[in-house]
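In structure tokens, the next block holds one chain alone, the form predicted alone.
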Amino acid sequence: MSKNALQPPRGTRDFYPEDFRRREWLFDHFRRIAHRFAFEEVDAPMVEHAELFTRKAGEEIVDQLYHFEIHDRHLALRPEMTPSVARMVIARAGSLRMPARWFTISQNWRYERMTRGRKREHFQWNMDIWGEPEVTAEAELVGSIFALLDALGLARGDVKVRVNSRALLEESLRQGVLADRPEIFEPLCIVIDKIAKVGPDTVIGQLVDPAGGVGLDEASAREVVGMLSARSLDEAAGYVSPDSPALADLRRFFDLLDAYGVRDQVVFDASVVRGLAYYTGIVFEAFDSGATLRSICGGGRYDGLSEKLGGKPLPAVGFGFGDVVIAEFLADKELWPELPRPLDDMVFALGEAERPAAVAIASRLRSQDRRVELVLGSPKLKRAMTDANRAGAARIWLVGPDEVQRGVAKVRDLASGEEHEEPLDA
């Protein structure tokens, strides 16, 4: 067997016990906040029909699929959870109580270039609201993001959320570059989403490239990129009519954030458009304020996704919050808690003759929902005591021939060193 075969594939991870404890600590926070906001957990297969994810050519995610064909079926590991949840909603759209508030914690796969905070396999907390057209849904989701950041111990100001609206951008371009070609809006968004990564000149070049799917003239491309520099609603308002519905939605959204107590943590940024084609309205991304990492989470409104997948039109909004970036950020802030192995009791038989009594003790303790390790081999007492301390047990139960004869077990509290006896049949 090659050495490579004994390593996890590049971009994936092994989770040893100490890693898994951190992962579960984080997932517990995801679930606690979701439940606090009255969301219900759902799940779906990790493998889906590939066409569920190949909605729009040009999206990076399409080129990053882990996909394969088997028995004349083209399947893919899910790169994101939203289409799977959309498929589930479509299947029961007629019977669901709306708005449906669902969350997932899913493992996703994308074959992409790796950087700090970016792997090819990651877990992601998704929160989605289906059936609510008002921006109250967006405000509720942004409120839940800050509730989670607070619960993780991050200080206000450590993370900022940047907000824009695709609907506002579309309105801004409707009388210009989209006047005769409305169909180029989605591929245009995919290109301009890269501006922070590749810079404005490269984006302009891709917008004017005849083979790129957008095909603007240079003046129009520069106009589009110029709009992305707006950093306030008042500045963005100059590109649309005073009665713009998208502008009104954004103003109401920011007003609602005041009620959640997070308005000062959220800023307007016209360069945020998100890289997936299905977004239709307000979009947002959370970044560490020091800009040392890629986005911590992101999402927005995608009212057209259900219809694109073959269902009836249904308003929807949601976000995805990955585990990799937040893990890096918590490490940078030294906020990971000490997470020792959870172990209540260790039970040790001094000899094989005493093992049945030790098994009975362990079984009784386990029936009380205690975490109990029964020493399986035949180590020396000193070794068993050392192992119990290293394992983090609260106490050790010692069963020797004298104890069995008297019908008791010796119990030592490993923190205080105090000992007492318990009846074997207690």
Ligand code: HAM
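Positions refer to the first chain, counted from 1. This one's a predicted model, so the numbers in the text were calculated from it and none came from an experiment. Take the two forms, superpose them, and find the largest set of C-alpha atoms that agree within 1.5 Å; that set is the rigid core. What changes on going to the form predicted together with the ligand:
- Core-superposed comparison between the two forms: CA of Leu257 displaced by less than 2 Å.
- After superposing the rigid core, the Cα of Arg390 is displaced by 2 Å or more between the two forms.
- A two-part rigid motion is described between the two forms, in which the smaller part turns by 6 degrees against the larger.
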The other form holds:
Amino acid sequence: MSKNALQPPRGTRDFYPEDFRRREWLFDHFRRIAHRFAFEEVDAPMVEHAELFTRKAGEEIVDQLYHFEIHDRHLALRPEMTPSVARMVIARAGSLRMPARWFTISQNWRYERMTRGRKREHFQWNMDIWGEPEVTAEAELVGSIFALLDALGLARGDVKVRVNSRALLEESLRQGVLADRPEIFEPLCIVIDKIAKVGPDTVIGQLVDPAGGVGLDEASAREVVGMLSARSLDEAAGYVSPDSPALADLRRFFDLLDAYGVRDQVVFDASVVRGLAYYTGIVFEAFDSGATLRSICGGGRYDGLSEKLGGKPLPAVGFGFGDVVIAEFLADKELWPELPRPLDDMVFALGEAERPAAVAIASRLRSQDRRVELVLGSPKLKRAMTDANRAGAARIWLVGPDEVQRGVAKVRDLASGEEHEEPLDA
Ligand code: HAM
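Just the form predicted alone so far, so send over the form predicted together with the ligand.
What follows is the whole complex; the chain from before opens it.
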């Protein structure tokens, strides 16, 4: 076998016990916050029909698809959860209680160029609300993001959420570049999403490139890019009519954030459009305020997806929160807690003759739901003590010939060092 085959494929991870403990700690927080907001967990297969993901707006995510043919079927590992959730909602749209609040914790696959915080598989916590057209849903979601960040121990001010509205952008372009060609809006969003990474000149070049799917003239491309520099709602308001519905939505959204106590952590930024084609309304991304990492999470409203996938029109809004970026950020902030091996009791038989008594004690403790290691083999007691201490166990049970004869076990409290005896048949 080649050396290569003994490594996980580049960009993927093995989870050793200590890694898995961290992963579970984070996922527990995801679940806890989702439950606090009355979201229900759902799941779907990691492999879907490739067609579910192959949209044609020029999104990176489509080129990054892990896909394969098997028995004449074209399948793909999911690069994101949203199309699968949409598929599930569509199948039951007639009977679901709306708004449906669903969350998932899923592993996603994208053949990415790797940088810090970007891998070829990652887990995402998704929170989506289906069937609610008003921005009360967006506000609830942003509220849940900050509830999570608080629970992880991050300080207010560590993370900023940047918000824009595709509906606002669409309104401001409707009389102009979109007047005769509304279909270029999606590819246009995909191109301008890259502005922070590639700069305005490259974006203008791509917007005017006739092969690029947008094909603006240079003056229009410059105008579009100019709009992206707005950093306040009042500035952005200049591009739309005073009675713009998108503007009213944004204002209401910001007012609601006040009630959630997170208004100061959220800023308007016209350059945020997101790199996925299906968004139609408010979009948002969270970043560490030092801006050293890629986005911690991102989402928005995607009212058109249900119809695009063949369902009935259904409003939807949600976000995806990755495990990789937040892990880096928690490490930078030294916020990962000590997560020792889960152990409450260790049971140690001094010799093989005492093993049956030790097994009986371990069984009794396990039936009380305690986490018990019955020491196997015949290591030195000192080594067992060190192991138990390292794991933060509460007690070690010692069963020697003398104890068995007297019908007891010796119990040492590892924190205090105190010992007492417990009857074997208790
Ligand atoms: P996304 O922006 O592609 O959105 O991903 C959401 C989050 O997943 C990112 O902010 C990042 O934390 C994490 N992420 C994405 N790609 C990678 C990667 N290659 N390596 C590590 N982490 C990554 C979506 O996927 C949408 N489906 C979210 C959504 C749900 N919108 C509505 N509902």
